[in-house]
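In structure tokens, one chain follows: the form predicted on its own.
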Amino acid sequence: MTRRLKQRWARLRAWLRPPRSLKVTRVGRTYLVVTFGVGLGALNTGNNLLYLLLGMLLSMVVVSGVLSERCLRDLTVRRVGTDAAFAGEPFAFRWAVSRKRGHAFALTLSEADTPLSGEGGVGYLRAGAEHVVRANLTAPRRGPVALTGVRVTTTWPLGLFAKTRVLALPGSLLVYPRRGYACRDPGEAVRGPVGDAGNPRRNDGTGDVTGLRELAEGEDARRVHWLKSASLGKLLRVEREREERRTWVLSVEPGLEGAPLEHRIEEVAALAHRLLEEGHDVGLDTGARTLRPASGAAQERHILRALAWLGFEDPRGDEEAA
């Protein structure tokens, strides 16, 4: 199913969805059984006291429905999102909920019509205040997840029924590959160590300073220590510790599908994390996309994004998942 068909199907489901849904809780089921029993007793015996009790029980059901509906009205939900989501492990996800008028109680928020599991809640929401609700969600697999709306549920005031309202809030979430361990070595580096000892004419190291020496003919002048050179009257060059930084280009072999593809993606993600943690430069080649070698946390995020989109349609413009 293409991306456009999925969006149309999501809009159709949202249009056909009733404005509210109601679910009887465990306490509610007990309450209804007792109410039904009292009703039978009142009909069989004609006892006015039982009729009065039945009326009170039924009126509480009506009061519960009215008050819960007031809780769900005039709500505004804004999706704050998450910093990073990895498949198979909980990640922090946040919504900002507010209400212009009145108070709300016992609200539970979750993402509607998605494979994401988990929910967050707020016990009391003041009028005019925005409250950030935090939840630990879990995604079963990597890739983009289309978000259609936020499900808001309340059991207030008696906990007999769970009334739910879905607020339409389209968006997307990109789930990174599952974090694990790499069973294989990354192979031979495409470029060896760089630094003072590896190549003194270019790519000077960034390690700790070990000393100064006179600049030789043909050496890079960018490493000259100008203050010391001016005080001694000759050009002095800064010497730094040898770097062990290497460069790897990790690849995902074309033609892989299903479980082998997922296994290779998780392995590449683990290798990239390990090499970047050690200070190396890491690139990526997936066949459809190539990332130039670089280091740092930003490069790891670029690699994870490329791996997460592998096998799915490429993001386009502002539709790209966050």
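Just so it is clear, the structure is predicted and the values come from calculations on it, not from any experiment. Positions refer to the first chain, counted from 1. Basically, rigid core = biggest C-alpha set you can superpose within 1.5 Å across the two forms. First, how it differs from the form predicted together with its partner chain.
- The Cα position of R222 differs by 2 Å or more between the two forms after fitting on the rigid core.
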Second form
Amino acid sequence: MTRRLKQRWARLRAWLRPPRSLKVTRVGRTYLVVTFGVGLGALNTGNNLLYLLLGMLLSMVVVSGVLSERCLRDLTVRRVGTDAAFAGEPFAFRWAVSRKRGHAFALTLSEADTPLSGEGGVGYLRAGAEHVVRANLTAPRRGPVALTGVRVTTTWPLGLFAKTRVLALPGSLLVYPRRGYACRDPGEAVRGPVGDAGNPRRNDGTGDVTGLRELAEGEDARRVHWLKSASLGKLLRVEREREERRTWVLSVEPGLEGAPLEHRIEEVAALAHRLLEEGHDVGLDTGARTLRPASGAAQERHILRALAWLGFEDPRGDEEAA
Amino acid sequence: MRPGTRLRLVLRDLASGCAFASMAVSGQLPVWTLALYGVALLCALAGRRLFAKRARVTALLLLGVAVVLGLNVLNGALNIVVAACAFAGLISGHRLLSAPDAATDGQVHLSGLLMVAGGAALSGEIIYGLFLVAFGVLASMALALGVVEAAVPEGEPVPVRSVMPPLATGVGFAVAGAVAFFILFPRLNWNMTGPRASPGFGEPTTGFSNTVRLGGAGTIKGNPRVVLRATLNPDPGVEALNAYWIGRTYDVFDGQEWTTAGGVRHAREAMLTLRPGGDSLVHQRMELLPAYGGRTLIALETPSRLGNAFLNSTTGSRRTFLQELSGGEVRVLEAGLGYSYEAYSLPPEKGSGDSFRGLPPIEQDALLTLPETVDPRVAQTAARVLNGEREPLAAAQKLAQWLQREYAYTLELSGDVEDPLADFLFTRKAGHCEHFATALTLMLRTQGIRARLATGFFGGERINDGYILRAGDAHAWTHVLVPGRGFVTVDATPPAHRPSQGSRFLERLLALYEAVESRWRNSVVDYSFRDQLDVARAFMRPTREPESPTARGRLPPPRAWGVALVAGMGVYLVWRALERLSRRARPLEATRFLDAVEAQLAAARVPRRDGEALEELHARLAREGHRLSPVIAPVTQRYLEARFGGRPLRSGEAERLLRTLKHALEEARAPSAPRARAS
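Output block for the form predicted together with its partner chain, input the form predicted on its own:
Next comes the full complex, and the chain you just saw is listed first.
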């Protein structure tokens, strides 16, 4: 089934979905069985006290329905979102839920009709106050996830039934590739006058001096701080803010599909993370898109976003990412 | 443990306790199960979950208990329903002592439900209703707190105070709904089981034996327990009936105790006719309660017919038969906890109608029999008091007045003395009703006037539509045989000391309980399809009472107030709903127009950013030089004017603008056709 068909099917399901859905919990099933038994007993024996008990059990069911409906009414939910969502691992997600009037109890929030698993809960929602619900969601794979609505469920008041309402709230979430460990070497660094490293022929780092340490075996003697070495009587080398800064351009080979593509993307993401952490400049070449080498967290986010979109439709703008 | 969790567990345990108590009030559960459950509940409330780490081992205990109960059932020592209820209680106790987790909570509540269902099968007491409601409230609160607690993130407090008010409202509605369901749900089986009885608390305190012995010790006159209920037709309508309710008579006195000559007259009858009646019989629907403790039927003096007896036991009611013994005593053949029957009695002002010749010979002889050891001063005193009076009734009344005047009433018994009558008449000069009745009867006999001793109850306190008798109302009096009238009641006991002599406070308390319990029994336990028809009939065609001149100015009946109240509430709710509907902000014409424009733009897939307003869209398209910009411009302008500029859309203007926009959008979407080139 193509992606477009899937989207249409999701839309159709959303359109056909009843305004409320009701599910009997485990306790509720037992409760209903006992109620049925008491009803049979009352009809069979004519015992009025059993009729009274049956009436109480049934009216509890009705009251349960009414109170849960009151909880789900007049709810407003907006997505606060997440900082970064990586596939295969829980990430913090937040919704802001509020109610103009009346209180709500025992609400559970989750994303409807998405592969995202996980839910967040709020025990008591005060009228007029916005409450931020936190949840640890997990996405099974990378890529953009179309969000259609937020599912709000309550088992209030007795936990017999779980009543659910889906609040339509379109949006999207970009899931970055799974984080892992890069086994392969990033390859030869690109050498050239790129970035702000100054003379690329000098690989002794840039920036301010951050410390001194003893020169190890085989290290470049040009890094020796001669004055301090002389005063202490041993060879000390200089450590700078950005050590050994180099430039890599990572690439995802065109033509890859399926598992090899995913594997390569995850590997590139891991490499990029490692290199950027080490202070290097990293660029990306996916064939369809090229990112100039740069360093820092912003560059890592750009790379992750590009990798997340790889194989999907082009992003329409930065604002679509979470 | 969070504060809310602790409260939830206490509520859960208390709910279980109420459920168990709803069974325990029947008095049928074995005492050892009461003790075991009680210990379990106390430990649980103290927070000591003794079985938390020994769930499997302690489950074996339950198995052992099940075996013991099963053996009791097989031996016939225990009813299977009672055994099942007891086992449910012990399971609940075991769960109370287990580690509190979600599964345990569910099991405690489930066993609680089973216990209240078992309580309904075992008991029809009003206390059951109280425990049922308490269980419903407490269990609901515990469940609701559990639901909220599960949704509250770890480390945050459970908002107990916020949960309670809406939950209390919900539970209130649930109880009201239960009552409505109870009233309206059609009874298809006509309440075949009828009223049930449970042993109640304490041993039965009255009843009838084959003798009345003077002396001894006891406090029966001060006992306020209700032993009998009666509904009379025609209803006297008085608060204090002050009537004599006879159980049996005695005719042989041996100096110490009264006995009856003769034996069984009728062995097994459904309806017994003691003496011919008439058109003016007083019909009584009687119920002997477990506190009565005897099998002798009681009826208003003087009974004519008794029958239609039912035996009430813990398992239900069944028809039973009667036997007639000497002394006019009628007994139920089988023993039960309580009995209900019907009786017809002659009007109180008439005599019994018995003739001396109509009595069995053995009774005829006994009516003048004196004990061999009777003190000669008795006859001398009687003759002195009567002073030649020979007419039986007048003589009896004269002697009775003399006794009331000269002798004191006391509940302090004399103990065992050789001649109780002489001790009463000449030594202590004080006694209770049996002394007075014995003295009068024997004094009459010494003067050749036939008389006998009667025992039963005196009084009748009105509760709702009927009357009750207490154990302390037990009484003794004298029957004097009057030619042409039969036996006539003459009571030598001072009038103030005839009814119960118990504590007024206790009597009032019990009367209040009895009134509530009577309502409960009539409205709940005995509620039937017939009552449902009556309810429906009362609403569809209210019964009209004949108007009396004094009733013209009275207020409407309570039913009318109730209907008016319900109707008023209905009108108020409808008004509130309508008001809310009218208050709801209706979409303005301009807003509807905007919605239609946005729908067309969305259908035409015009690129639009999230949250981008129409004017922002127009501004952006204009900046970008989009070809739809000129089309959207007039629409945007008119919307803004209509919405904020005070220039509402004219009639048909919106449709025209939308039509234009639609055409423009369709043209913009259509692929541009190659232009024909003029040659």
